[in-house]
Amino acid sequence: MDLDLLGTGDAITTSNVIIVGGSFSGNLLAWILATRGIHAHVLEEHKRVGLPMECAGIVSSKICKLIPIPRKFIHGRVSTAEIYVPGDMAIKVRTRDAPVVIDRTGLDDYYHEMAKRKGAVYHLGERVNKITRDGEYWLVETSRGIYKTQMLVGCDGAKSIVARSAGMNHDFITGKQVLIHVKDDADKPCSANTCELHFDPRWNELFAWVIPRGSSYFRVGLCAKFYVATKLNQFFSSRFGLTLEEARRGDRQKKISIDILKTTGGLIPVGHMHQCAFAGMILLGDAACQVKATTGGGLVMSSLAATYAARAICKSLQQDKYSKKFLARHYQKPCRRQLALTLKMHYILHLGLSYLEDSDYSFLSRFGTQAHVRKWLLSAADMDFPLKFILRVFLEPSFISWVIRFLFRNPFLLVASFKTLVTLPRSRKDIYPTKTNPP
């Protein structure tokens, strides 16, 4: 049921479970709970689930094994990644995984509809303004009414109001992308099964990308801390030979004919999973920083965590236990056991990325083009769980030598990595100031 036109006024609506955020993780959890007879109320500030789209849409094929995804939401598969570094050097990487390019808006709405059919209640266009603790209950004040629950779930993104009400704050970067249509087949930037990743010190918080969506449509974007729109324009111009404004005007004097169909963007939390269970409250997805800091992706991690969240909520309702200790045992501990080390490794790699210089990119490019390294990439590379590949690479003497030189130049990164592995800081600000150009 969607309650997008009805308000509750000053009345208090009571529910066993309230999910804040009709995101992918919120909809997935609502569906899992509904299949088990628990009909959550889902509060979503936007009037349509899945919009605005804030995802590049490329996910490892593991997602197809974790949750059912109808074929109509899969635009294609990517078998090759072309990685570009400064100096126009490129590494072509093939993996066994063959990540899928998905329709995130359609997938989010699909689970929204699935959850509704099973009995979940959606309140669309309803913004959460305040969350307070009232004895054993949480009171959630929205733009249309007040809700009361003993089990509150935060699935409301990087700037989660639920997380903030529990004292959690995440650092974040901003992603921005455009969906383009390339009209001339001869000018296609890449094939339908190849994506491009562009690393550059100008956007050293992550990378820029060109991801195919079919044969003629591509998502072009990047992530950065500051000046995201300016940097995206710089990348687009260097990659396609015309600025975003020229593409929007339909400048026919350029060699390539591009239509810009849509511009989207959003916030991506940067860090790794810290505390995600509190008294009568759990955090899931971006709100819990269950996101890979190397790519900004979190669907696989969120899908795994949603399963643990559903189990914990069911046990909590059955046993009428909502304490922090109970939820930590049944939700936070299983999440940490399966996800914590992986998310920490992604975060450590992210920290190092910010300090790569041209000489580092040059070495990594040469290293990555070696035949035996390519073989490792094909057999062991995993965009979600990279530990196996990292351990194999560290057996290579030349790579160890480069790491020693890199850490000698940046000794604080060794301290930061150690702290990340043995502690759970809430954001990268707790470790060291980010190396970015302030506004």
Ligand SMILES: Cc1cc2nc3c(=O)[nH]c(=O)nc-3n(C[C@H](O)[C@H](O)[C@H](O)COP(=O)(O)OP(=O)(O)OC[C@H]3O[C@@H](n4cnc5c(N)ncnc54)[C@H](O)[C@@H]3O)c2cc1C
The other form holds:
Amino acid sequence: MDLDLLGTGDAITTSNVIIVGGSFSGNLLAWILATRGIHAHVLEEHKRVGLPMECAGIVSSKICKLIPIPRKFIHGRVSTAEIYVPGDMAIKVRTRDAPVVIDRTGLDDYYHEMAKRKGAVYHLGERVNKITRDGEYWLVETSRGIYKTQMLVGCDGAKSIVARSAGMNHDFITGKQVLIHVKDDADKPCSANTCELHFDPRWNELFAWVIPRGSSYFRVGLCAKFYVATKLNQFFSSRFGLTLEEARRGDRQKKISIDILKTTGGLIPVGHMHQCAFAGMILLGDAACQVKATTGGGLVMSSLAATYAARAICKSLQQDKYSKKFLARHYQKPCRRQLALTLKMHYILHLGLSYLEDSDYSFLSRFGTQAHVRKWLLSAADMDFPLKFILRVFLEPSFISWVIRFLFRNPFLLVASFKTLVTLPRSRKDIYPTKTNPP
Ligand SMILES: Cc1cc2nc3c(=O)[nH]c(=O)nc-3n(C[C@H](O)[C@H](O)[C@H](O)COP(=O)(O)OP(=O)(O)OC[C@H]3O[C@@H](n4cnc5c(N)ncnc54)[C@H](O)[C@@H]3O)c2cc1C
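Form predicted alone done, so how does the form predicted together with the ligand look?
After this comes the whole thing, all chains and molecules, with the earlier chain placed first.
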């Protein structure tokens, strides 16, 4: 790190690599780079890493093979998913590969500490306000100073200022959740090894969830574009028989005794992976829209992309090459090869799900409860890479005939799916509208 002086007298910190955002992807990348001798500067607007916590923490067990996760950060495993659709029909899905529920705050801080120990430099409580190009360098202006780098990495989430400075911006939905403690052991309203997904036209941009965290703590939340708090309250009262306000007040007249411990929320980018390599700049994680549009989950995809990012950055520094072409070849190309088709499939499914009507839900729940489909779900369902399962389902004549009827009603989805499959979005215009309903 050098200290330069601009003509204005402002001190400029020069660094080989600057990472904006010290959350999951920023810390993971900073740590991988530090193990390879590259000491990035990480600029994070919050004073504490991992807070505020905006994640439900459920992730496929694949993540344990991709990155090291100490046992103490695993709250538990979820062996069954219960999928509810309107009309209170439920499909129980068991997978061989039980997802894990992780302690996101702990894990973010773990990578932060490991990265710091290996030489990464953290600037906490420092917000990036402006990014400009200065010849071959990026000038990054923060609340405390100015930084200069040839390699800028945007790990700053759905509203990434780094992505915006490269001309990219995302559409997003808002996730809101409460952490609850269920006090009455005798009559637990939910189970410690089952996660619930509730689909409903009122929050058809995604779904509502109940995710266990240990045996008596649960995260209850949902995602929507508008009226998120109202919709969460509607879901909470239909699921638990009391409103959030009644639970907060500790209404003793109700049968279930629930404590609301925390309310958190955050943005989830909607779309599929954007262009993620530019001259002297790469985007990673939510900033690159490396998020599954069906679930809003981004941890597995960003873990995979972080390894490609680290490799590309090492090559870039070794060969002193920072061009868009070089980074596209060494970062964007492997990301596209491994992730693009999957993320596109998730996005097409997400678009389709947002247009479902009651008759579609009832067909899908009947279809999903057939014995042979349940067997496929057990053997082939994969919450990250669903292609194999989708191909299998498309061999079923009853499913194909439903898809044809559905597309006949929504011909726009056919065009959107085709365009999605052949392009990589470069701006918000390339993303199609998710249907949004009032509460
Ligand atoms: C309610 C909710 C539930 C979720 N549940 C799950 C789940 O169960 N499983 C799953 O896999 N994923 C889940 N996700 C998604 C997951 O949380 C994200 O994919 C993941 O956090 C992305 O990490 P990231 O580091 O790319 O971005 P973020 O976690 O968004 O981090 C961005 C960081 O950049 C910082 N930052 C932003 N702007 C600036 C700036 N200008 N200057 C300095 N710092 C800045 C922020 O403070 C933040 O620390 C959920 C998301 C939400 C909102």
